[in-house]
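Below, in structure tokens: the form predicted on its own, a single chain.
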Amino acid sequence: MKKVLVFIMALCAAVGMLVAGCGGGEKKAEQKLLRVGTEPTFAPFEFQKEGSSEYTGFDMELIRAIGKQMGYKVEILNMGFDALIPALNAANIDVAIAGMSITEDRKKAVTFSEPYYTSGLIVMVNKDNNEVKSIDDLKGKKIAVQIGTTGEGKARSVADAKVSAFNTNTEAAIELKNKGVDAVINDSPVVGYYLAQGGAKDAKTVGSVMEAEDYGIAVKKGNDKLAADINKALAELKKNGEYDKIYKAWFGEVKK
């Protein structure tokens, strides 16, 4: 009988091991992460809620949505524009999305998405200045611009001009309200948010959208399976109705 006994618990032990053991394979694999770098203040592509750590605008909700349409757990990570190529070869991030617009230079260091939004650029001024009626006034005149933008490019490409580069689209817009520099050349709806923000009470835009361009999501260089996976998820985005929905919530009126 005590020998049964004893059967019996060894018995219940083993089978009680390997029920723990059969549980232990039932964890659920962690989530795949998606690590994405931006540069948020880039209203209203990027940029942080007042009072809060949170990142929101147009771009954060489209890569969301996208790395969910994925399956992946979405962490955003802040760095400055001329750090997220960089950040993508060395491998730290595992995609760029910033308003990032698709160049010849910029396809030769990191592989893009399919465009998800065109913009163009524009020169901002302070209301006061009547001189500047576009870009064909500046020459010779002080530019500020968000370094390594197109903004940049353009400005450089004016005769005589003297461009300040800075590091935000922030900081460039305070140098213009302070009169350090006589215009602002940016991507226009970022321009046009900061003008509907309050930016309006002391500057205006002037001359015409220029250089249509496409933005898209960058991935390390030949990374042409992430690539796809994202211009998969885009296009399922824009099927079912989920990239209209953030597009207006941003900019009201969808485009077709």
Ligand code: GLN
Contents of the next structure:
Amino acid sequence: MKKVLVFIMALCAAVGMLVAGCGGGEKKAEQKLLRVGTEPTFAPFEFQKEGSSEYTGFDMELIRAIGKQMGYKVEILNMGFDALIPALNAANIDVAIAGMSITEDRKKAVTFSEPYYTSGLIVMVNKDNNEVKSIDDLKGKKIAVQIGTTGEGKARSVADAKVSAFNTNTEAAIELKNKGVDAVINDSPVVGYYLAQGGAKDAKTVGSVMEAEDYGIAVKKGNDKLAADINKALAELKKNGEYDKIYKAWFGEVKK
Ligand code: GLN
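Cool, the form predicted on its own is there; where's the form predicted in complex with the named molecule?
Below is the entire complex, every chain and molecule, led by the chain shown above.
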């Protein structure tokens, strides 16, 4: 027995540096790391539950499932929405998932996965506002948005509007509540979730959802291999029911 042990130890000494795992398991083959950037004030896609530092939401569960499918360990990094694309370009993160709409402009800067969710923009006003019935009534008014978003783009297209761009959606909603602005323009599922979580006491939506926008997972421009691997994993999750499970958990019913 002792001899066997000595032999094993000698073997370990000889090849231990080359073979991961020899030496009691401390040198386990390292799992590949997927560094994921997000901006977590976008419930129910990415947010932190009160009192928790953990990132939760549809996007977070989806990217963890995609990472697992691809054999990666997923690390979530919190940054400003407008910092995500620069972080991809600087290779500080590998992917960005942040309810990011696939737009022609962004396609020039990053490569997107296949769409994974269909969204759209909506106008939110204070409950006691009976003047603003749709985006057409926002001319010359004050609008709060999150910086770098399609909501900001939409707000800036409104004639004579005074647009305040905040770092987070939370700040934009607070500004509306404090009556610092007349409206917020943000993604419809996010506004819907905010209203359902208590926001409806003070706010409401007006008009209908404006143009459909597809969310995509962004990777550094030209990293087609990673985008293809993500698409493959996404397709597998759609096939094996995992995507539907995550979708149902956050949105109730499964859109087909
Ligand atoms: N879907 C919007 C966009 O891509 C908003 C995203 C966000 O605020 N996280 O600009």
